[in-house]
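A single chain comes next, written as structure tokens; it is the form predicted alone.
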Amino acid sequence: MSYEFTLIEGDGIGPEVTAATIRVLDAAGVDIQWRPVPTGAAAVESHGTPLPDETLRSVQQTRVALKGPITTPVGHGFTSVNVAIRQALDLYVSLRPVKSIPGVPTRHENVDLVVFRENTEGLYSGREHSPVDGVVETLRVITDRACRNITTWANEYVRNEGRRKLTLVHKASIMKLSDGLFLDAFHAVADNYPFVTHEARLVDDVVRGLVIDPSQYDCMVMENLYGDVLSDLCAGLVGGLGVVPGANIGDRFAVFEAVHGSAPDIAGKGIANPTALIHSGVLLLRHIGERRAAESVERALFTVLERGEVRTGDLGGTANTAQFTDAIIAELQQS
């Protein structure tokens, strides 16, 4: 089956990254034509804004889009693209599996937690204003909708996925009208799904949990500010940003990406690690329904980290990004 999706390229290492994954796919056997979109600071000097209406009309079309890190320009008015795609296209699931990487050493081994954030309302919801000089005032929206949508979809995700246990990470006992509504909605939700087992923990009671023992955790599902900061912690207990996927899903639309930075001090010198994105690739792969290619380039992936022969400086080696590319392509090849 032939397939065409949106390319975001990106900003910095963006372009090097994507070109990366795209070229592993391919030797996947998967055929993908892609779509370049412009986006990011490309896209401000082309369109006077890093977030284009064509950008978002091809994701609509596609409905799947590959994209590469993205940095928001500061002042402008410009508000953070990442969480304006997400809004647009109600990409409301942050989808962060954590897993531990055959040879990248880890102070705890076998993680393998899933984290998923609410992606659309929350603190993020853009709701700022100064009332008075020296005050400002940001609006924290929760809605019962969104709520039962992301612990309906970790359900779903948790069941078909063969887990065991999803835990509802809240600050109930002080905000007790915004996370009171996601708690009631998780307990609700949880009803649907008795093979599943549930469980609510205050997140800094998460937090130390983490950082002392991640293996008490199997799936956690939260709202958007906790999800953004336990999803990057758990990504500290594996190797970092550098080499866990990500992905935004909604009911329609699907984006794919990095969740590093753009790392702009070595753009274009063709060092860059394109772990994580060739990692969400095998997300990208599976969502599609090619699991038996999503698991052939996690598995060469693995390989190559395991055996250490060919990594990326920040890895400890000294390959680059080509040369550590053209080594999973070998191993997909060789399996």
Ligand code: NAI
Given for the second form:
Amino acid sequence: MSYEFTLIEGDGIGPEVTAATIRVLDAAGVDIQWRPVPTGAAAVESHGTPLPDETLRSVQQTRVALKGPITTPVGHGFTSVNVAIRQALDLYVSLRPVKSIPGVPTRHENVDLVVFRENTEGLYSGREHSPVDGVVETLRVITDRACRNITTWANEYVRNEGRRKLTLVHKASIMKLSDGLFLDAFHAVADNYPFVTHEARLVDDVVRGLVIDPSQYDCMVMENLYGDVLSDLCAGLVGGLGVVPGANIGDRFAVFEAVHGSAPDIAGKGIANPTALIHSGVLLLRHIGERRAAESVERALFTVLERGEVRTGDLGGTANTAQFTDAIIAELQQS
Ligand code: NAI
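Mind sharing the form predicted in complex with the named molecule? What's above is the form predicted alone.
Up next: the whole complex, starting with the chain shown before.
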């Protein structure tokens, strides 16, 4: 079977890590034609906007996209191009599986968590204004529809992937109305999933607990900004931003991207770690039903990391992006 998907290379290290990921997916034998579309700082030069209509149209046509990180340029009408893409395509789930990587030493072993972050509303929408000098108001919109959508999706995932528990991360003790609405939606949806263990915990309690003993959690669902902060904390538990994959998923479209940003400090040097985006590519393959290829890529990636001979600088190695990618492809071809 052959596919055509949208490719958003992104800014900074985006072109480097997307190129690496495409090489690995190609080596896994999945026939994907990529349709590159302009987005981010580069698109401002060619199209006068960081998010041209053709970019969204392409994702709507191909339904799936691989995306590098985007830097939102100042002064072009967007608080965040990433947020705009998620909202325009109603990609209401941010899925971030966080798993210990063999051979990457961290404080905790066998970390295996999944973060589901509501992706379209909440404080992260960045709706702010200044009514008078020296005062800023930020709008935090939470809807029952969005809370039920993300919570239902999370429960389906827990059930289908054979996970054990779903924790709602909230602060309804203070945000009694908005987080209270999320809490109510969580409990209402939970009734439909009697075989999933449900619990609700305060966000401050959860972050402390994660640092001390992440094994007490399994899958966690939460509002947008809590998810932004918590998934970076979880990335720190397994080796940092260079290794954690992500997916933005809605009922019709899906965009696969790493948790990390465009890393301007190392952009263009050819030293970025492509692990996170290659792992996002694994999520993409699973999403389209190419499970065998997904497993082969994941195995090859983990084998190379575990062996430890070829690693990028952020994981204490000396390999560059291309050498690390070559090692994964060689492993794929051998197996
Ligand atoms: P960042 O994730 O780009 O960088 C943080 C640190 O992690 C830097 O030291 C960087 O070198 C390192 N790092 C990140 N990814 C790495 C990789 N694959 N390999 C090796 N080292 C890596 O976060 P920062 O600096 O806060 O953001 C930079 C830009 O990226 C900003 O414009 C931000 O808005 C954008 N951004 C975009 C995202 C997206 O497109 N989804 C997500 C997060 C940030």
